[in-house]
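In the form predicted alone, a lone chain appears below as structure tokens.
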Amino acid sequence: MITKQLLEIKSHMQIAEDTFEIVLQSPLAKELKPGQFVHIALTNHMLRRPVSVAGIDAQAETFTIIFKIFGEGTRELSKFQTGDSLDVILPCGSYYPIDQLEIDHAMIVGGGIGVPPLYYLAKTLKENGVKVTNILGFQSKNQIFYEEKFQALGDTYIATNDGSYGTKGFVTDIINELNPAFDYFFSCGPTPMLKAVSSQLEGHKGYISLEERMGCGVGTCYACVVPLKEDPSKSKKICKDGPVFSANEVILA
């Protein structure tokens, strides 16, 4: 059940350029699954901010979120400190249905601020005995985060748009170069990246997670609908039916 809580910030730190990690404490932390998000209210902002979950600590009853400053709302969020409290709705949205899949080898493909939920996913897959190969894309070296954490889970390859670290180019360049064998791919990031990855991996089984602006975040305002491939006259709500969809389920604008 989705619940509104006032949660204490247990830690708050900058981990890359304009990118911050916050750990929040909640008895619902253990209920958050890979792919889900929380919806955060900020003073003087009418709409809440959806932020994906990057990990949980069930024993400590904490969960981690990572966000990048994109506007005034996320800039305000970056100014919070350890000990402050946030108004949060959780758990929100769908999750990667890994418990229903037979996977020996998963390919993780993330871009920018789409990387955090994939860390929680890759960590869970690893704990379940699944081999993971991680392919991550960032704009430049100073925006890279969690590289060592991903390396601890499996082979990890980094692409930067400007070539300041790793492969110069995009995650699709690395996929093309490696041509790895895998059972399922899981991807999250900007829509152009998801379109390119889905097109390149057409015919493979996989799941994508959409990053879109939301209104209510709980499926009542219809501000974040996405048309279905099998019938574009029909749509699903990203906030409630997603953000995780089968790779061939929706039309990416």
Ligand SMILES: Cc1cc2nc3c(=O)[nH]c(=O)nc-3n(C[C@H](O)[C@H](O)[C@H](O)COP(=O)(O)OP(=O)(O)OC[C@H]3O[C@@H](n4cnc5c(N)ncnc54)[C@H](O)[C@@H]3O)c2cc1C
The other form holds:
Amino acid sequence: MITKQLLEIKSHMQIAEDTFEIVLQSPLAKELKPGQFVHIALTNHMLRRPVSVAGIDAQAETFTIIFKIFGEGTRELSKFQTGDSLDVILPCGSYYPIDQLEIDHAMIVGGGIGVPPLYYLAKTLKENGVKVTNILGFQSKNQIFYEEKFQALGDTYIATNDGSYGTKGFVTDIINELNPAFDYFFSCGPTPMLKAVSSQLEGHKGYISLEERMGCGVGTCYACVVPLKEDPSKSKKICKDGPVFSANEVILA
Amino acid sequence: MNLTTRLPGLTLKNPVMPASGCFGFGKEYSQFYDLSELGAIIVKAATGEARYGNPTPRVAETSSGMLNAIGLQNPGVEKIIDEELPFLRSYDTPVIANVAGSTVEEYIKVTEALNRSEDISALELNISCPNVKEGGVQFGTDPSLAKEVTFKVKEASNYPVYVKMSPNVSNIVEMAKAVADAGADGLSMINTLTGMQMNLKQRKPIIANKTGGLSGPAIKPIAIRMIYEVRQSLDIPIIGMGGIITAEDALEFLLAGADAVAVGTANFQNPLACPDIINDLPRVLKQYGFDSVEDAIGKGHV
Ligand SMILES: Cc1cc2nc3c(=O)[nH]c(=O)nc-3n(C[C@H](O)[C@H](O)[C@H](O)COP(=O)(O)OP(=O)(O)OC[C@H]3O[C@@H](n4cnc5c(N)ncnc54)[C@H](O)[C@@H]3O)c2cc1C
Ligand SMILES: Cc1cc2nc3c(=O)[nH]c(=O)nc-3n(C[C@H](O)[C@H](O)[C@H](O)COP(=O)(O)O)c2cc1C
Ligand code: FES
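Moving from the form predicted alone, what structure would you give for the form predicted together with the ligand?
Okay, now the whole complex, with that chain kicking things off.
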């Protein structure tokens, strides 16, 4: 059941350049599944901001979000303090359907601010006994976050665009190099990256998570549509039917 | 406090309803509250056939508002009648269908199809969508076209017809008179104003359609002015909208001459915007010395 709640910030800290982690308290925390997002209201903005769930603590009834300053809204979000409250709609959108999949080995491919939801996913997969290999791309060294946390879940490879850390280049370069065996891939990141990864891994089973500018975030305004491969005159809503889609279900712009 | 307001074909327990395109067909917001609390519900536009709409990005945020260029995406009137409207039956609130088209024939086709639905109480004739190439706003900015389409839809419809006015005109009273002459039962005002916003990083408009319709608090003074002007010279019921967020905003519209109000963009910011306004309205009416909603209508005229 989707609701609007005023949630207390339990912690708020910077974890990389322009990148922040916020932990929020909510009785709904344990309902939040990997891939889902929350929709956050900001005082000086008409529209809410969608941010993915990066992890939960069922016992403490908290969940984590990680975001990067992109424009004015995320800048405002970065200025909140521990103890402040945020107006949040949750849980939003679809999730990675891992309970319905037979997986022994998952390949996680994340880019930049697409990495946070994949941490929650990788952690859940590992807890379910699935082997995970993580391939993460960042612009440069000072933007990398959660490297050790990913290492604790499985082999983790990092690419940076400028070569300041790990492999110089893109996540696709690492995939080429490693050519790992896996049952399913899971990817989230900028659309050009998702396009490159999906075409590189064509024929493999996988799920991707998409972004689009949102109006309502709950499925009423038709702002966030993506055309379907089987019939491009039909579309799905990223906020409600997504953000997670099967890799060959949608047409990436 | 008596919140009742009466308009042709509609007796509303309170004057607040969600605006077309900002509430889908109700299902999503029914998760947040009981839709029976609403005065009425105006649903998303219906066209003759399914429409895909415009490329994305379709929305952008502006200072105290937003731009949208959805492009009337909808599954087509037949599917809306069969698959969307029946859901709203279980709620004790009248439904207003929003009728859109590219040609007079399409408007008539949608109108005639809606005659077969028992789930609605009135039509809102959308001649003001700025985001489609043909039809839409062109009907809403040319008095003779507006008159023609209103007359024909009114002739074809079993339901009262409210004509949704475009603010993208220099003489709103002339437009209002044209549709009133053609037999409109009431007016809905206002739709969005055409606008544009640039993406600095990409050096191009943010919205893929380039232009979009501006809504939200940014357009409220324009809506109030237009309603006031029309009310001054015409005796026709008005559903007012444009930037309403609070019960105070709603009262401003009533004072300007609206008989009821619709809330659009505010739903996105606060899914509980409509019930919040409804719950706060008695306090605000009382604070400013009114005994009922009907008592406040048109009282801002000096
Ligand atoms: C499902 C989903 C999950 C997301 N998860 C995360 C996350 O975990 N961490 C993170 O840092 N970012 C995430 N984003 C992107 C984040 O929502 C945008 O960076 C943010 O909205 C930008 O707002 P702004 O005010 O800083 O930028 P501005 O450019 O000033 O924003 C203006 C408008 O554009 C919208 N907008 C701008 N960029 C985006 C975008 N990339 N996606 C969607 N809307 C956008 C904003 O919501 C706002 O309405 C996610 C986006 C989606 C759709
Ligand atoms: C995303 C969006 C979609 C809309 N779709 C429609 C529509 O389908 N038909 C219509 O008549 N008006 C549509 N409108 C206009 C609104 O109904 C309303 O007239 C306008 O937004 C002004 O009110 P507001 O400032 O409260 O949003 C839409 C507005 C928005 C923001
Ligand atoms: S953001 Fe409104 S339908 Fe997705």
